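Just one chain follows, in the form predicted on its own, and it is written as structure tokens.
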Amino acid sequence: MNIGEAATQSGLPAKTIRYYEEIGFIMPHRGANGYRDFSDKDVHVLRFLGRSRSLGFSIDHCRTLLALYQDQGRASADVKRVAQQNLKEIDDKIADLQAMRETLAHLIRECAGDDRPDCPILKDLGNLTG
């Protein structure tokens, strides 16, 4: 199948599929005309990668997970370790976002929002030391 069909079946944009090919996640067959010819297995791998990325796994984690998925002798402990690391990274991002939200909510509460030029939000944004 061509890249358009692979994109439709995998749910990924063609640009992402080309990138995954470039970094070695998939290696579709090339026809005599030079066009990519994706197999059902390629589409399966693309779906796997799409789902992994939707759960926040990094490209490096996806590479590890894909290798583990393809290794029938894998230990589930290795897969769990990668997933736990990803969960910790997600928790760290959530904590960072919560801190940003708290700071911004505080600044909004402090701003009078009236006709005066004094604005704690701009003052804080202009404070380059902190």
Second form
There are 2 protein chains.
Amino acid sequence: MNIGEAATQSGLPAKTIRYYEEIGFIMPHRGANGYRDFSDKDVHVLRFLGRSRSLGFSIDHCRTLLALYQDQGRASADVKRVAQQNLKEIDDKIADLQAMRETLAHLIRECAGDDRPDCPILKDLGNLTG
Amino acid sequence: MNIGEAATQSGLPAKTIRYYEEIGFIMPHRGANGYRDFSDKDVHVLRFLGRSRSLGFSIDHCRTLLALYQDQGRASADVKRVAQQNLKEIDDKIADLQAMRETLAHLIRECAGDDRPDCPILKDLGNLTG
DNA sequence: ATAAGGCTTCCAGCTACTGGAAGGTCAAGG
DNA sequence: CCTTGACCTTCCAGTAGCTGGAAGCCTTAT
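The form predicted together with the DNA, contrasted with the form predicted on its own above:
Once more the chain from above appears, this time first in line as the rest of the complex follows.
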């Protein structure tokens, strides 16, 4: 099938599919006209990648996961390790964002939000007290 | 003062300071030798930027905030609006990450993590059921 | 004189795509 | 047969916000 059909079936944009080929995730055949010709297996890999990415796995993690996926003899422990590492990275990001969020929300609550110039948000950013 | 001292006082790497000059946040004077010569005001702006960035404001938001900061007649409502928009973006990111986190944590809990090949994580990624 | 450290510019690269230009290909309609 | 439009191709550039490194000048100390 052509890239448009592969895009529809995998849920990924054609641009992304070309990119995934470029970085070696898939190697679709080429027709006489130079068009890519995707197999069902290619599409399956693309869907695997789409799902992995949507769960926050990096491209590097995806590479590992895909190798494990295609290795019938893998140990689930290896997969779990990658997933746990990703979970930790996600948790770290969430913690960072939560900390930002609290500080920012506090400043917003303090700010009158009217047409006067006095503003605790700017006061904090300007770090006038420290 | 030289860029090294400005870096120390602002808490930003020299590379970042040069970048901030490049994108127009500061315009330090230059000495006869071509070295940048930072004023206390420059450093103050750099600290403002560092604090803003650490609260998750984008460079574009920083531009707006800095303009408001330097405008003595601004309305605090304008500042609050930018902050609220940033808060919303942060909240959206947190929500995305939370959703990922839940799904991933669930899959990890299901996975035995031993040396057998059977793995619910890969099963989900491979999307065998749908 | 020389060595170390700081400063300069410029170019490249990071993540994971995304947009767009220039041009080849294919199927349908007149 | 020709055209139109949708599709495909490659390649280059850009996104956010820096970061690393090379090549080379300046300063200070020995």
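Only the largest set of C-alpha atoms that superpose within 1.5 Å between the two forms is called the rigid core. Computed from a prediction, not measured in an experiment: that's the story for all the values here. Numbering follows the first chain given and starts at 1.
The two forms, fitted on the rigid core, differ between the two forms by less than 2 Å at the CA of residue 23.
If you fit the rigid core between the two forms, you'll see the Cα of residue 122 move by 2 angstroms or more.
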